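So this first bit is one chain, no partners, the form predicted alone, shown in structure tokens.
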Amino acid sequence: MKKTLLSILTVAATLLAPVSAIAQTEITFWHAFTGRLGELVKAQVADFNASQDDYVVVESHKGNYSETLNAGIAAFRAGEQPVILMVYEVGTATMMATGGAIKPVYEVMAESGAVFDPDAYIGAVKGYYTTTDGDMLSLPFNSSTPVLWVNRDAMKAAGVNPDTDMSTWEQVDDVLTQLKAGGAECPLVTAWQSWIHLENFSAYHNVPFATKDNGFAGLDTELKLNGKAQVAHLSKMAEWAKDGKFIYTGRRNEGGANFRAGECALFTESSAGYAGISSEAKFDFEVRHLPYWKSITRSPQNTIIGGASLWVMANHSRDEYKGAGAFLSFLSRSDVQAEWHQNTGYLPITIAAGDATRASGFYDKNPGTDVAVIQMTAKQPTANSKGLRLGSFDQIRGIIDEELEAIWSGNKTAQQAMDSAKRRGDALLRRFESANR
């Protein structure tokens, strides 16, 4: 008898463990993080999988920004889409336009009975991913700004005062001499040259990357990258890639490896080269406001975002969308996005998480850790720097991106490089356009 009550409780306990199990609904959730970023994303979905017991959320690295949105756009042709995407700013409008592909995140929020307050979101984030009613698509997530890095111990080397002010492109352009002359082999190096230089640049300097309000007021939109003040920074650029005061290394992010090896003495790059910087980076930096000409702008307007949003999926159950609430709102939580800001670099994408991070003192022990917020948020963004809105833009940033490099190598002058990005992509937009109207 007891044989058999103690076999009857074994079989009861082996059952019941697995219905446990079985009773958490996957979420599927596809991101673009490797190193310490995709470090900190599988930190963030280890705490809610442990904060809660009806879902499980499963993280999976897809490739870099542009292999994710594809894996995405192919595996929802395929029927197997996962719950959740991360698409980076570029690829907005791409997004909006499938239609079907895609469940807005204001629709899953309201049906799952998440906690969310639109208005709770930065008004300069939550704007590029709403519509113009103010409904939002997607939830921020990873949010960037551009700014200039500095290496104090290679300005010091090279004979250069560290605190010398660089607050505008005519003064980095007498630093960079100085830097030369002082024996520095890689003055200048940028990351994601088209979104730097020519994205930010026009908002900053507040003139219209694109017509239509760069994009958000129509899709019969034009490319302007080719204006008076584009072309006169690239061809300054042009000149210090031809004396070596500039260093280009690539498309995206190449450059980053270079200044936190110690090689260069300025980077031009995301506020989020925080998170690899200073966990690598063995000299003295620190973050600077993202230069301006003086001789364009008496002062500049504000930078717009880069990174990604999350976006749900379409044709999952309505336990799928309830997690995906669940999980979307852990992520907007005050300590959780303070966390995320402070680790990162990059923006809290609410008003709490910022207002939390400045009252803990983390900017006053980490001086130059809130440039990206006060760039962002200084000014009301203006028709020219609330950002872009542009279908097919991925591959119209490649467009520009062969351009850049003509430029660079001295086979084309900036007018020319441009002019022909304009043209190009301009062929892509009327394609888009015509295929979505």
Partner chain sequence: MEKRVTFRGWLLPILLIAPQIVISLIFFFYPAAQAVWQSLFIPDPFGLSARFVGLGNFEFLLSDPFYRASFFTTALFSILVTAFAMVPALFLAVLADRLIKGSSVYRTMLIWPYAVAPAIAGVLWLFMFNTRVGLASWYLGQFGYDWNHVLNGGEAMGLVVLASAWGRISYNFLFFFAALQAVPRSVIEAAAIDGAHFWRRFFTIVLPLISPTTFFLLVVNVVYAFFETFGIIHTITAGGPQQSTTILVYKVFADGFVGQDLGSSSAQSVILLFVVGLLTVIQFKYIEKRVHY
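Positions refer to the first chain, counted from 1. In this text the structure is predicted, and so the values were computed from the model without any measurement. Compared with the form predicted in complex with the partner chain:
- Of the listed residues A158, P367, E39, D163, only P367 lies at a hinge between rigid parts moving between these two forms; the rest are more than 12 positions from any hinge.
Hand over the structure of the form predicted in complex with the partner chain; the form predicted alone is what we had up.
Lone chain follows.
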């Protein structure tokens, strides 16, 4: 309430006193958040504006992730681009490949003289947005990673001990069989199938999703998602689907409705699902680490992130870049980050923010909220688990979704489907390569 009031006052002040504001530089910031997240962004911006007198950040909501990216691109073509643009992780390669449209964050920070220590950021979070040389290109803003959500009441109802160890998929396989035998109608459901069961699966088992370090090392990358590990996992899931142990609900997070309604026992979904699940679920739930196949790896790597980062656009004035630098370093401050992390369920981007949250006792009061943080930070990321940087990735995900649906419906085997996904995806990667040569 206080924050809303503050933001109203700030807005009113900017509107009413444009003359008296002495040489305040305006920093435009376009983002994709509405509802509660939108309010939290507004509050962050208001806090920043109140904290200093040199710059005014003006935030505006431009639609969902892809609409925001489109708005940014269209604005750039018209020479009206914002200083800061929020881009979802799928658009990372698009932003990176276009050298002339952006100004890398590490450059902005260096020129603005703001406090900037790249090592303060969590490796697996910033890795997605850094070059192979370690230069940070955009500032991670909201990041999450997939975890396993457990409906303990549904487990009990099917006569399965809810404390059963489900660290590995082998164990989950047994649990699914027991759940099915116990009469569970929806033992396992998932959201974002490509992100969780292929992209994160590959990183977690330290196998490549694509050549050239998952695209980080060059545009001439090729998909490797038809590897042995991936095909083995998908074959098993196909078996589960056939036996009614895995229920397919759609390409996005449709399964969330089923899980929150208490129909499903297990749910692989982003850690950012916390807000929705904790407010809606009328059952005893729990967050576990994403399972791994013991037959593939003895101990899992880290998972990768999803979400968005903030890009600074090219062709702005020195002052605007200085202001952008000041705003980005404000966002990285550990108190700001800790608050964001606790309010949204998104991962903290700095190590200090995670530590501050732990010290405040938040994780003890909200058990499970640190699972994602531990899963991300337990190991140093490898070339396979740093993230993905593939052009036309949105269309490639579409292709993967189509091929996965062919597996779930029994039209194709996992191997056939992934071979086809590789062939079709590679064709798009070659197009992207020739567009950005």
